[in-house]
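First, one chain by itself: the form predicted alone, in structure tokens.
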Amino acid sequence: MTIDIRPLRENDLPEADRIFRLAFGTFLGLPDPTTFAAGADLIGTRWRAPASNATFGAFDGETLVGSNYAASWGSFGFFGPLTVRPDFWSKGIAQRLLEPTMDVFARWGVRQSGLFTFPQSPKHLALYQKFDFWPQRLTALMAKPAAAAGKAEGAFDGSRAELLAQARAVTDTVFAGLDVSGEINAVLDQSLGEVVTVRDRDSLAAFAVCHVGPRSEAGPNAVYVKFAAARDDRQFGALLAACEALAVRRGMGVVTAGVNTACHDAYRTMAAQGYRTQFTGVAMQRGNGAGYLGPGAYVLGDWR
């Protein structure tokens, strides 16, 4: 067996969500594995935004056997999802897409990296210590019904370039350099979702990162809040009630997201807001540093 690891390309991308849905479907024990995350897209979206994102293929001979995906937020990584066709597993296979993985993070210059994985499997936790990454806080991923919750929030008043430039200044806040303008012109450049905003009299407190439906990494019937940042905790419980409010004028039964419980202030006020924790995963990040996740950080994002 010769693994080679190179990019993606497009033809791939139909064998790279099989064996993502597979990988997650057997490690999870789900009768029909390929049913993992039905509906939606993790992989294909993520390849569509190059600008802030990088993919590497693992390949056997001309075989795709495994995948990995970083992610660029400015002044902070992460990657996944890294998946390997079971019968590759124990191999070697995910050590040898992750090294590429770090060359990549070192060529965006990124403060800090993390991944998101489970917490009670010891393989996962070792592969990636081997890369200095180390087990921190639970991340709970959320949901909650959608219900009509008052008035929603209009939309951004202003230019693309004034929302880029708006949300900057606000996750510039919570981490120096912190910047997610990819993850808001993949959903506005492939019709993924919305972003949802909360001002404060002329300026931007808060905003979300939506995917909506089918074909968006939220799959069927629910919004998923992939990035969310609020100035403070009345601006954040605004923009979870805008989120929900989402939800309901898309036809979209249930709002997700994942939230760090480093981060305490916001996981305390999304549980009084009547979400409910329906899966948990653990927060690694290199050399242990805390990164952007505190317990005055109003931020949602799970690093999926």
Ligand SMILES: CC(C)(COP(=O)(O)OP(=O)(O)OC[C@H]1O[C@@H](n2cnc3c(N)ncnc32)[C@H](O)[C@@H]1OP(=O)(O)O)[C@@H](O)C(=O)NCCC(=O)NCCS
The other form holds:
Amino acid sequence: MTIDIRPLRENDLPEADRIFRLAFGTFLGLPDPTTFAAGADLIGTRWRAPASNATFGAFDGETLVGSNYAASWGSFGFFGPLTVRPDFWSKGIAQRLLEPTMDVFARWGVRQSGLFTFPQSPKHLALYQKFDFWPQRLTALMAKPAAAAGKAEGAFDGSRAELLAQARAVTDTVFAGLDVSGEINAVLDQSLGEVVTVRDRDSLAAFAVCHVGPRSEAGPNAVYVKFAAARDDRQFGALLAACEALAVRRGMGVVTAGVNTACHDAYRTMAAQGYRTQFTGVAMQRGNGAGYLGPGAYVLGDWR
Ligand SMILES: CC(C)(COP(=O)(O)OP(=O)(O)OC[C@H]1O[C@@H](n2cnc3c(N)ncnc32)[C@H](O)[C@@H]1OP(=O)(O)O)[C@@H](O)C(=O)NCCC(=O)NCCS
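Right, the form predicted alone is done, so what does the form predicted in complex with the named molecule look like?
Let us now look at the entire complex, which starts with that chain.
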């Protein structure tokens, strides 16, 4: 077996997507592993946003056997989904995929990087520790049925460039250089969903990058908050209500969002608003750095 690591081409995407579902579905013990994350697209959406994502395929000859994706959020980077075809597990392929992933973080100049994984899996924790990622606080993947009571916020009143600049001003207060322009552009360019905004007089006070429905990362019947940031608790509460209003307007039954429990105030506010945890993961960060996670950080995003 000679494994070659190279970027994915468009015609690799169906097999990369199949392996992604098969690998997670097998690990989680689903009766039909290929039904994992049915209706959601986590692979093609990243591949189609090359300005802020790098893709890596592991090939045995011409046969794709695994893949990984690195995302650039300015001064922060994360990777995943990392998957290897089950009949190739425990042959060092994930480690081969992680080597160029670390190189791309260095090339992008990220100050901090992280990932989301299964806290109960000794293999996963050990694998990432080899690359200096260490387990930290739990990340709760939460959901709330969308109710009509959510207050709709007006659409952002300005150009794409203004939205990106004002969003950057919000994230910069969370962590210097944090910049999710790539996520915003991916959602708008690929029509994956909407960017929900909350204003405070003339400036942006909070925003959420929301995927909506099938063929986005949300999947059927859901709004998935891929990233959100707010300047304070009040604005964060208004943002959650606005995400719910988006779900109602778009006919989606549920709002889903991941929150790291290190962001204690945000986590408590979500619980108080009726969000319930569906799945528990753990954040691992390189060098055990804190990055932007902290008690007063009103930030959503699970790094999946
Ligand atoms: C997780 C996954 C990507 C790992 O891929 P892989 O190619 O099997 O992993 P590798 O063989 O490169 O590395 C595993 C390492 O963990 C080590 N390991 C496994 N269990 C361990 C334990 N209990 N303690 C210490 N080390 C352990 C292995 O020995 C190996 O290291 P080595 O090569 O030095 O021996 C793959 O199993 C997969 O696709 N799983 C389903 C999807 C998934 O969970 N993806 C990751 C989500 S975060």
